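Here we start with a single chain on its own, the form predicted alone, put down as structure tokens.
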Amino acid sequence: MADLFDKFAGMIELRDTLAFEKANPYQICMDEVYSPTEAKINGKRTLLAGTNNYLGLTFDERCIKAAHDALDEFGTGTTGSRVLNGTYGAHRELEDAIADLYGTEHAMVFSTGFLANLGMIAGLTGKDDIIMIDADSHASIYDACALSDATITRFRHNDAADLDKRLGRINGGRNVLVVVEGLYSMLGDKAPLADIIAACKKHDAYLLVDEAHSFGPYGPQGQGIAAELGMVDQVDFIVGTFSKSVGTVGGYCVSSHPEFDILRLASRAFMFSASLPPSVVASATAAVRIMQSERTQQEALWRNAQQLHCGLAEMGFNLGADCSPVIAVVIEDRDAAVRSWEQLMDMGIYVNLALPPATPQNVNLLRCSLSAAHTPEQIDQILEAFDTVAKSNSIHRN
């Protein structure tokens, strides 16, 4: 009899290749958190540097604050989905930041980042439709497309022109929905958005930006690449999620399109989902005004993704795009990347170990993403275990 877990074969042979001896990477748990930087790990006093935390404010006093004064007025939860009775003025309240921060018609959050983009593409597109995907997309892009009974074509990544080149073999007719990412999550690249925008005017695609990872670090308050390049107004749709930048969890989506709150009604993964407890709602509202409001935690960031960024190179590291708060580290030997991983954790450093075939182009990778919270000293210690792991593992360096 065939087993259900046979078509697991492969990843159960990958995961028994890989031989930790001190720490799985996979199976992490922070025993105690002691600020967006530090935790205790495996009994240890980690510094974190791959958590997303890229604004640092998961301890920020007015987002706690938030959260404890809505735990005690509305309890842990909503008990309901949107269209039920999960939705509390909060929930508005934080859509009408989200479209204030971006100066669009519209803003819908979703339980998660993940649900945002199943939501929205897989509620959008249907049968007759056809979504293009840049090939490195996020697993939430390509589940979204799975559920959306689309036509599904792939671009290469980053390759405007060779978007704009398979938009134009389409036969008229057709809704195209055009999905890309702001910042990719592994390697840290940016998407050439202005030209992408371009291909897709040009062709009268619609176009759907995943700023997850943009979300904070770019633009003037923190909206992601779109607001950096002045083209907000371009875009069709922008999703983005609240567990990165924000400091806690969820997700949205913000739009001008006049019939935009008719998702509210069509989207499976809004109406079947029950809502963000009030507690996080509140949290989330408070952190988005703060982006809106201050730059000193994008300033603060941008300093410390240059430190590292500059510091790796020097060293002659392969890093895996230019200087963005992602920073990721390209180890041409996968044995090399895992035991330097345990040799990081081992010092007291916390990073993610990124392999194929999770990665863009079958890279290994030791990836860094930095926090706005972390100070000069703590990227110097930093760059001293890189340095350390590489001459221990003989990491070929440019």
The other form holds:
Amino acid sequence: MADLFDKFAGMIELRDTLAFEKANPYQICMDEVYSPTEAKINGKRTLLAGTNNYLGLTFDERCIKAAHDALDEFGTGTTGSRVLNGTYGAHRELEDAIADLYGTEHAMVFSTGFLANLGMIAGLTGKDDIIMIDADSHASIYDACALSDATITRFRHNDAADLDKRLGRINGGRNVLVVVEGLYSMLGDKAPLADIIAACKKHDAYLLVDEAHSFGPYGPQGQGIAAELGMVDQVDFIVGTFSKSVGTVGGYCVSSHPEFDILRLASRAFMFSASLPPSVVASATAAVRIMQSERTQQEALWRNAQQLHCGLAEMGFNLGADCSPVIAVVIEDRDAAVRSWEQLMDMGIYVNLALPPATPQNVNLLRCSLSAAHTPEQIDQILEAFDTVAKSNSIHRN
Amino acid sequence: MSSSESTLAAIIRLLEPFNEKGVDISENTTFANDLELDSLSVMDFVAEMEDHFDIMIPLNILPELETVGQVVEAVDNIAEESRG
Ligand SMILES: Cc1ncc(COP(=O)(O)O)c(C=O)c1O
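Show the form predicted in complex with its partner chain, please, the one above being the form predicted alone.
Once more the chain from above appears, this time first in line as the rest of the complex follows.
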């Protein structure tokens, strides 16, 4: 008889041909976490350089205290979705804080960033609409499209002229929702947002920007790349997550569309999944307020990003993009990438190993993400480790 | 040449850079088994066809297009519709 799992034969083969000897990237388990930048992995104290903890707020005293207080006062969970018994005062307060941060009329909080994309993109579009996404979009955007009844189409990654051309091919009368990300998570390349906004305006298309990785690092108060350009009011919908810079879990969407609130009764990912626990909401609100009022974390993050980016560039590594808090080292040979990753783990440094088909252009990556909490000495340690693994694995450098 | 013959000829030309194994392409050639196109190549190939024929090929219909002949038919239908 056929086996449901037959379809995974290729994946299973791929997994089994990656001969990990010392550590396995798919079996990382943190036994203890000491700080935003250090944890015990496989019994060894390890420097974390791939956890998307951009602002380093996971151990911020104020966030922890807010979570503790909420836990004591409201219990461990809401046991209900937002439309039933799952909306507490704290959820409203968080939505107000996010709307205030962006200066938009509305904000809606979802239980994860993944659900925010599902709920917004699939919620907003119907069978007469068209969704046009960047070809390198995150899985949650692709899945949102699969859930939608709309016509789905793509444009070439980060190519505003290509978007303009493709929007021009659409015969009038249909609503078009364009979806892009602010900072692309694998290579750390930034969307040409001003040009994308111009193309959308020219063709009367709606624009949704997922600022998952740019929320925190970019913008005068960490709001993201649209805010950095002073163009928040030119974007119809901004989606983001609390799982990276905010250091907890959850997702949101902001907008000033006058009818936005109807999505609370139309967006299934919002309506049919339990709301965030009060402790999570409290620490998210505390972190958002810190982002809004303090520059020190963002400044430290960029100092660290510069130090690592410049250091790796000077050593001749092939880097995925210009300097950003995501720094991806492109390794030509897959086995060299795998061996280098293992050796980094052995030296007590955790980065992400990203391999095809999960990467754009089928590249092999050792992906680092920086934190405000890294010290200059830790960055030096990462640089030295990369130099060592490059030598022992004969990695091509310029 | 009928419209579908010229569409087929154009599609065979557009497929050339993706035909790494040098398969002899006909209407019956399949993308997954004969040409072994991965998802990134599919994306590029669809974009090339969209540009060449100046049409939009929705992602939604791709799962049903298994052979070159089915793509020829889909492209002709979409081109027909958009001339409207
Ligand atoms: C671009 C993008 N969108 C959405 C998500 C999902 O966010 P979350 O982890 O909150 O579900 C991520 C992160 O994994 C992401 O990179």
